[in-house]
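Listed next as structure tokens is one chain, alone, in the form predicted on its own.
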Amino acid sequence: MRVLISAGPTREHLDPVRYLSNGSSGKMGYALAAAAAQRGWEVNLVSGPVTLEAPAGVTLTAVVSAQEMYDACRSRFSACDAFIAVAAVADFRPKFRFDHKETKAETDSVLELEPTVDILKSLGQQRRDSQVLVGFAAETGDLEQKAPAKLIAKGCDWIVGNDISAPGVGMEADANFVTLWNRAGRVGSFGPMPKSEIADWLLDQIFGQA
């Protein structure tokens, strides 16, 4: 089995100092790295900038931002079996970008942005049909609503939810609570439980006990 997954935040730079992101710890991809490789699968780990080492076994190509983490999966993605998109891709990017970091002064205090691009859907639209794509939805409310819906949009065949709004759960902490849907409807709910645990969990589910 050949996984490539994707982890951690993107950075959308305005200038080599200032950028757009998010909270995203990288834990959830990174413990779903560790538990594919644990299984014994040639796991391909593409991530934004985080704090965390590499697990045992998996190859890491670092990124910074949405098109740096998009060019990385797409190189990679017709060597794979599986694409597992964890990363939290920030979804807009400054429209310009200064090779300087402005003063208060000379800022503009209207930022344009411009949309990044679409990894999980772009690379679905190139999958081959025994490639197996597994989103994951990261929302605030409306799970049972939300994460179905990107499910079809994307193109996958397994959508991984979890509110992160929950307390002691979500992008920055070591617990998760996840919900699975496939294309049939929804799977099951898991945790409150330790990130490696869910991974496990997960790569149960959608791929059978290994």
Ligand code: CTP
Contents of the next structure:
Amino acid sequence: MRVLISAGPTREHLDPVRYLSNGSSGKMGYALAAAAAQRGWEVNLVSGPVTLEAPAGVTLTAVVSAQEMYDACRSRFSACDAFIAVAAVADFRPKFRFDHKETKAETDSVLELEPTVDILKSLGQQRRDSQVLVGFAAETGDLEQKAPAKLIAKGCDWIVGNDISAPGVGMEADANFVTLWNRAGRVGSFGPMPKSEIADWLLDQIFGQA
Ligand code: CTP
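If the one shown is the form predicted on its own, what is the structure of the form predicted in complex with the named molecule?
The complete assembly is shown below, putting the previous chain first.
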């Protein structure tokens, strides 16, 4: 079993020191990578900038931007049996990037943005039927509608929804509460539990008990 996992945030630089990003800690993606490696699977983890160590037995590719994450995932995609997209990818990047630290005088108060590539959706269009695609949907409301809609829109087999507005769970926390859907509908919920336990539960549900 060869699994590819994207994790963490991406950074979209305006200049060498400033960037757009989000508060993803990478903990959920790294917990899934650790749980998959513990099952003896070959694990490729493509990660945006986080402060976590690569789990034992996991091959880590460190990236910064959405484009770099896409390039790293795409080149590893055809060799994987499953792709789990946990990364909180920035949806937009600055249209212009300064190669030097932008001065106040040079700065426009309106920031022009352009969309980044949707990694999961793009790979969902390039997939083989035998590959398993798993997406994540971190929402601040309407999870029961938004998560299954994303499953269809992105060409996934499974989607993991979590409500990041609930106290003590979500992007930067050590715990999570997740709800899982597949193409047939809602599978179940689990948590709040440490992300390591959530990871094992998700792998059991999606790939069968270890
Ligand atoms: N995703 C991705 N590439 C992107 C944006 C999202 O691979 N450029 C993946 C995420 O890793 C996640 C899933 O798509 O598995 C859903 O991400 P989310 O940010 O919730 O969805 P968006 O498509 O960005 O939708 P919106 O922000 O409008 O809710």
